[in-house]
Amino acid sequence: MRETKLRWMKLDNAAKVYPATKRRNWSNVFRLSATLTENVDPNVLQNVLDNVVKRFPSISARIRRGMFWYYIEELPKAPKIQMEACHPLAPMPFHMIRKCAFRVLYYENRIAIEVFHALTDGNGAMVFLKTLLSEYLKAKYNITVTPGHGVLDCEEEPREEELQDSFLVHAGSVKQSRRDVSAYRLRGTPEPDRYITVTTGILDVKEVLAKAKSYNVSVTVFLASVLIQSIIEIQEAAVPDIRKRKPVKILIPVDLRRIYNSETLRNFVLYVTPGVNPKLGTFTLEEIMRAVHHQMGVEITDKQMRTKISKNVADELNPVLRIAPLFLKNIVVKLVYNAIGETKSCLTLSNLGAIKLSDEMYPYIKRMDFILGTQATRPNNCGVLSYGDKMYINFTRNIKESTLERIFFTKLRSMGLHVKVESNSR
């Protein structure tokens, strides 16, 4: 019988905003999910659950309470699979994290996973993803699943690398400063029972990659640069008065694991803001990618993301916040995120990039999907992939009007790229 490692761990660095700054009406969780090219077995998906969860302790989690902290405990066993039954991102109350921080669903050939955010990122539950879709291919098929790409032997152990809060690893002992303008938000009339919309853009990846070549820019620029100037055309509506107009700025998410060489399965991202400010006059769509691909360019680099980490590294280890109780931790936290949080951007651009698996899996798997939940305070948000020859952009919103959507695919299909659209709107 195997022995776990590690029953519990102490939250990573940026895990650490997410249980203080989550409230009764939103909680940070992203979807991940696969579709599969015949429906689901859900005895076979349980059983395949109860071993995966064995080799990610980190996420197979609920989230405990303590006197200075939170922490993570891992789950004594597997959570019941559920039969999605409403919404993606379905709320997931405070009490229902402590016993479990993470679900998984299955409806017809689609197979999800929805993860509170203080587990891990992105990239991190994609490799959770592409395990539970090998052990469950080789249990229903009877195949042969070689690891790689991300797909984890679950007959090994969990490995020390992949538990390792890398944010403490890799601080430095220069800080930046978090001080930055303030973006403009976008607003809308809300959903009354909290329904998320989620539209989907499905894209042909060469013609997209061939049009920011064109543009030598790469993709997440590319997209990024569009959705800049989908919300100017916005704010120019709302806010007539050019004076009275604000930065627009789009929250892109740094996977640090390649720039690092960090192999863990937990929080391991920082952001970058890009964008322009419509002040100063009318931007070209060429005009703002080239804003765009500098800002990334300057930001994301070693020695820059180290001075990020120390900043968020050192407020952990300030020696008054370390003995303050758990109660005054929260107000604090949620005092700078509040200040600081959502404020300085329009929306969330998470572009995950082309997934792979191993190759025995791909005759299985027709489509994958990448989900972010809306902000608090911020009613869209956008995550990004690209599965074999598609790329798929969600948006998700709580609100009523689709604005920035429509604007945003009808710019892409103006420059000749073939858009198809899906929504769940009501």
Given for the second form:
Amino acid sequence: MRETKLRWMKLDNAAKVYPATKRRNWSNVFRLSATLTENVDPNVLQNVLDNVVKRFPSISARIRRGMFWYYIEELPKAPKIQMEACHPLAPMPFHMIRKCAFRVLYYENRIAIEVFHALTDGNGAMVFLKTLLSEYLKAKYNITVTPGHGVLDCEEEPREEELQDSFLVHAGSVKQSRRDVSAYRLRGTPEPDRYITVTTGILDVKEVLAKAKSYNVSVTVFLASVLIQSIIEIQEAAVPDIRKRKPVKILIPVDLRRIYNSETLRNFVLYVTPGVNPKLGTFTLEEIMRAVHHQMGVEITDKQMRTKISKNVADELNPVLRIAPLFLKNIVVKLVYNAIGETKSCLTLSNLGAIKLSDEMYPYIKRMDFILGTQATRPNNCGVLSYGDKMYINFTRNIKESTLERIFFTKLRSMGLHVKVESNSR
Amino acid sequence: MAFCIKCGVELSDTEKKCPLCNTIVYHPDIKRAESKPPYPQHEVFPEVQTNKCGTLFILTTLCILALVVTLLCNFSINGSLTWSHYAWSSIVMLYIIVVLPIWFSRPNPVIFVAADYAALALYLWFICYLTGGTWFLTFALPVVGLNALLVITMIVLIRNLKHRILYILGGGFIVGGLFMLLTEFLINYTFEIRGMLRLIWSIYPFAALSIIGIALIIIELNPPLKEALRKRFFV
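Give me the form predicted in complex with the partner chain now, not the form predicted alone.
Full complex below, order starting with the chain above.
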């Protein structure tokens, strides 16, 4: 028998910042989608969603206000699926998050989920989407799907490990300061109606892997380095005086599940911000790659990451902060976030890597996408994943100018990589 | 299959122009397939408006509560309404100045400032009436009226001529100085303090305000000076 009482849980350590930093027309939302071979059947999707949400009490949830903290509360039933009517990642204001902090959308042959980041991170949401897809395919095409590769069995009860705040489990005693230099800020003409433009570059995975291998770096380092070189070019045009140029850094999320063998479906991700300082002179692509590769190598170890976790957890457990009423916490968190939160990097490059599904699912799914929402004050972001033999690089922006995307994809093209582009630009 | 002639990237069938450089896709020999756009494009998510109903309800209730308590106290203690006239009229004026603009989504400052001055004039008339004074017509009304005229003119000019703000402020300061002279004249006339044209204290604010006003106009007339001052005094 399932519990009839609704579960509630504290926000995990990383999630605590998201509800506090929301604005009237901005909140931290990301999107995952899968494109099927046939058009989506909304009735089947709604039926299977009702079943799937029970397996994910920490994702199929809403965010409520407590006296001292926000908390997550399981939804009593699945939300209504919606047909996509506007651009991806439409705002999710708090009155919506309070009722349901994620949405399931369909458009033609695509199923998408848009999730408020306080519920989970990209990898947690990917498990939800894969399970939803497997249940949809089972119901629609009457096939059997073997659980595995992130597809969960909806007949099982949610496990405690999936609902755990792994930050608390893996915190140590040595803390690392968050102090860091500010990065160059990309700017542009804001879209007056806050339209989000998504520009997708579709590349051949094998070509990109071979190119990254030719430089002896990983795909993430390769893409981050090309992105850094593109931003350096933008800064050179905008700031002619080399002494006034600022460091160009990219925020790269690191999935801690792999490092600490966690199975949580809550947020369990931290960041590194590799980059170079253009004040020092002109950097070749190889130099940038070397810098990024070594900076990531030093940072992404279990011991280094633990020091960062420890710092965040220590702040959360600070007795003064804990007894402060929520509205005071919100003011403090928002002030700190506005002052330093987004200033340490130019944009986020989040790579979910190669997406694996159960073998039975491949014939029905032809494409997957990962789209990050823009940040509150930084206009661009970039989400990457590869599925099958294609890599999908999704740039989002809330400004009119497509300069960053143009320079980035043109650079890849000039390296001999075949790039196919599509967009919802107006 | 179409390629952008500028960027060299392949373009999806949905693209009428290159999303990277806006170059229009055209090939005289290839008829392009019509495809649905990857995302619905035309509808935009409506802007989220803050709901002011709660704030308005709380403020209005507080004002009504204060009003009722004042009237009840006065009546129960004195048996009739005496001092509470001053209190309720103050509460009403406060409501007009603070809460009334919240009722509107985009309050026009010209209208609301005019309404505030009208409320102030009425309030002063009421006090004058209650105290049996004779100062309203000859002192309060001209001072409030001319003040309103000056402030509203400044608001209109600043809203419409933003790049000439120093001229407007300079002019405003000089007229403000003159207004001080007029105020002392009206005080002398209404309260028969001394000879009507014997101005004593108003000379000082008039001089100070006029100097500031002239200085602002000179700064606006001299762009290098303006730039030098901007460099030294930015915050």
